[in-house]
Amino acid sequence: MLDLNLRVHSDLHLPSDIVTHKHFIDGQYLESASGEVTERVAPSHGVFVSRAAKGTEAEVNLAVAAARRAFDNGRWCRIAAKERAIVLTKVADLIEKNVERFALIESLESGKPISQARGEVGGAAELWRFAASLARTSTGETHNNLGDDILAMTVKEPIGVVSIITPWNFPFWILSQKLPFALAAGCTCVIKPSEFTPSTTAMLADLLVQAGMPKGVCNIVLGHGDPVGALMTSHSDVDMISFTGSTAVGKKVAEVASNTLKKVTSELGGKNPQVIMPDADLDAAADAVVFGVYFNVGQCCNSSSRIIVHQDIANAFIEKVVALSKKVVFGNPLHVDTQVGAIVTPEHQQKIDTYIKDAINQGATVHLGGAGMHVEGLSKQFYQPTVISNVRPDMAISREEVFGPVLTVLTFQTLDEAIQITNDTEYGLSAGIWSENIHNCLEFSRRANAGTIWTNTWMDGFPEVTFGGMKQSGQGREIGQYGFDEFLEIKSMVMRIGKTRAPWVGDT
């Protein structure tokens, strides 16, 4: 048994009642036509915590029709941007007033620590506020240099009806990276959260109503990817899809959307490296590595699941990481001191374990962990912090997204070699480097094929700084000005001043 910091006793109590949710369509709360529901068992405690209507094609059709009407009649897209910004800011204020209520159910449904859930929900309010600011400051271009008789403009218009499909690992945060920016642009939306974590998205409907969102502008359909997500992807009245999930599903979404040439933005998988140079602050780097791999129990697209360490310091650095890993507090997500909670499903836990066993069979060395974890009084869905070295770049555990608390260690001798290993993957979401040499940091930042490069830090994010991946980590961007622009079409308007156009057809 590993000498780990475990927390069993909780500061919060399990709710006495199961939280129930309906679809939110055209301003109304609806049960499914089929009468079916899905129930979510808390991965940490093994008890039912929520029940949600299970959507069918009927609910998707109703929701898309409502969003289409709301867009076409201009009740949202043609009002002043100031009015949209006022509503979004009210939503932000309401989110902050409901942090505890939202965080508790998110912690239970996802297995993440309550402290992290509070940070996620509370922090999401700033995404709504920043999106509101972009609504009021959106501009186009004018061209007044095309001749005395011509004036031209380019203007930005909302793209239309947007299908938003979100995952289970950061349900409220990722929704808030998409929805307020789409709404700020003037789009109308249909949302499908993961069936594992539907609650915070469903609960948002009440806040939208309180904030004064017009009916039909934002619609929420609960249920599974098939049929709900599938129809939201293929529906002829949907103009754009914003999807976050696995690369495999993202490819299917893009393929289906191509039949109607819908715009698709996607944030997909990652196999994100941190390069540790010999001149780095090793204590700070080790702490960031531990945070990067165990945050959200490794179930994070930005997880720094592989580190690329200079050969001269590899052994010493591994020792630091292992020592820190043993101090990370795993256990009951409802305890305020817990840093790492439960794995989302038993099936996913088995998948993580398979990666590790395969790596061991191929000659990898396990320095820590490598198996499930027993936490007295809780479910079996906990996995030990795991550190593995002697990993080759061609191993599956080094190339594929494990999505668990598993750190793989590779070594290098030169910066060129570190960059080559960094880029030797189908993913390109994020990467990082630790060094006191600014020249090494700049060279790595310019040559690493990833959408975000962190230098002497990991996973710092801001509403103003856009996010997204290269290669098979996705298409398009979220948050920031670029993320806002994804929801806009560009239209050119060319005007002739006066009757100056020469006839094309002359007098006969």
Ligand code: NAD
Second form
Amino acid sequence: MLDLNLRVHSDLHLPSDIVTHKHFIDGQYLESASGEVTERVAPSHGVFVSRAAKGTEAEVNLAVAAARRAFDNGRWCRIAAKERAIVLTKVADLIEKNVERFALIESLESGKPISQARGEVGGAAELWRFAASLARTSTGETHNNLGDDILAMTVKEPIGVVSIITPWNFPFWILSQKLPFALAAGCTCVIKPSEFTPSTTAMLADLLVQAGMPKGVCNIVLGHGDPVGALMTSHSDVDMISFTGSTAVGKKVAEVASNTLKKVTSELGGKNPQVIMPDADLDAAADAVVFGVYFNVGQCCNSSSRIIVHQDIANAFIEKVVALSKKVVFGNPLHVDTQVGAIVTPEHQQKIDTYIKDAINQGATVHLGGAGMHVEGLSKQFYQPTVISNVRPDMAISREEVFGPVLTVLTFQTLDEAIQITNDTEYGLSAGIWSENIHNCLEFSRRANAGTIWTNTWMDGFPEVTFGGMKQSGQGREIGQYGFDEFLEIKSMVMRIGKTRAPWVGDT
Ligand code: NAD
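Instead of the form predicted on its own shown above, give the structure for the form predicted in complex with ligand NAD, please.
Zooming out: every chain and molecule, the one shown earlier first.
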């Protein structure tokens, strides 16, 4: 399980130098042919922290060609799975040795607290180890019941070259939900991190080399969605796209990919509710609500941005949530006790604020927050913890992914009504229920339309338990056995024993 509370007891300081990154293609580190670079300003501190080569069509073509060669010549997919597992396990060990280095730059580029970044980077090693175990236990089926003269089997094969495109909000964690599973299956990859958070993906290249990954198996192209991501989704030598990001871009990816009928798996946005029944442990529920909405400043696909509270306890529960919200430590991501850091860009900060102002204009009540936040000596990209009630289900703030530290409160009277409100959304990523009554919990779990249902908890995750969305939250699954299987093709082999097949063309 991801340890979100990993702490060491000293604050960190801004590094004196910015880090620089090149593309990693066919085992070589390359600048862009154009010479262009992208620079990232830390959301929290407002200073440049990294500079990365900015890819173009030339680098995408080189990377896809390298991945294609590495797949077709079998240097990775035709070796024993045991050998692949050894490399993946070495990568896991190296990740653990590099947690501090990776966590610092991840915190600076994304704005997330250093303790959380350490938990994500360190926890990612477990995803690599689990994927290694799946490589070795993958099997198919045999059919020994088709008649005396027939034996058939279904074997699994790696799907081929996979484009992996990741978002900025959990850069190393989400990469690790995809890459080791694709590699365990025997695929080769072209990877593009978000232009906002390229560093830890680029830094992984060194670890792959140290672990003995053959050249061309993993290629990293740095740059923007247009042109790099778009070309990775349209290229005819790519067999599959594994995408995590917004629903809007996910739809574009699926549309472009349809021209070559590539397989697409996508992990997209969410508008995730927690339902609070009157018999719930309300202290535990309030704590989970506060965690669910402020974790990563709400810039989280799994953000529990909606709570659906029983009418009878709504006022008391809001009071509890507001009181707890005031205790959450917002501020400098480099301080070890900080729980919530900075907003990713000034534009996004503005977007969050607009959702709130529009809701107020439409009659919503603000119980807490609703404005930017001043953090001594840092940038202006911080937002107050915000709790809003008197929202209607038709308001944008109730329906759209705000992606900020903003909780909207809706109320219900019956479980049926709570389930109806839960499902009244285009999204279907996750949902939760708090109740001491097992019948309520099971009824909700069966009828809520979401890929993950949490009961009396929120955001517990494990490498073994698959994850993914229904409806417009995505297609396919990630992690767990199902996530691994996404990177496999299925082939049936039918064999006649003893040459007993009757001729089709008979003697005339
Ligand atoms: P985004 O969609 O803006 O970008 C995601 C990635 O796609 C980036 O690498 C970007 O450069 C690339 N991209 C942009 N345009 C592209 C195009 N035309 N073709 C191909 N690639 C393109 O998302 P973001 O702002 O980085 O991340 C936030 C979003 O991701 C939120 O909606 C969040 O809910 C979602 N998300 C979902 C999950 C999940 O598991 N369901 C996890 C994390 C984030």
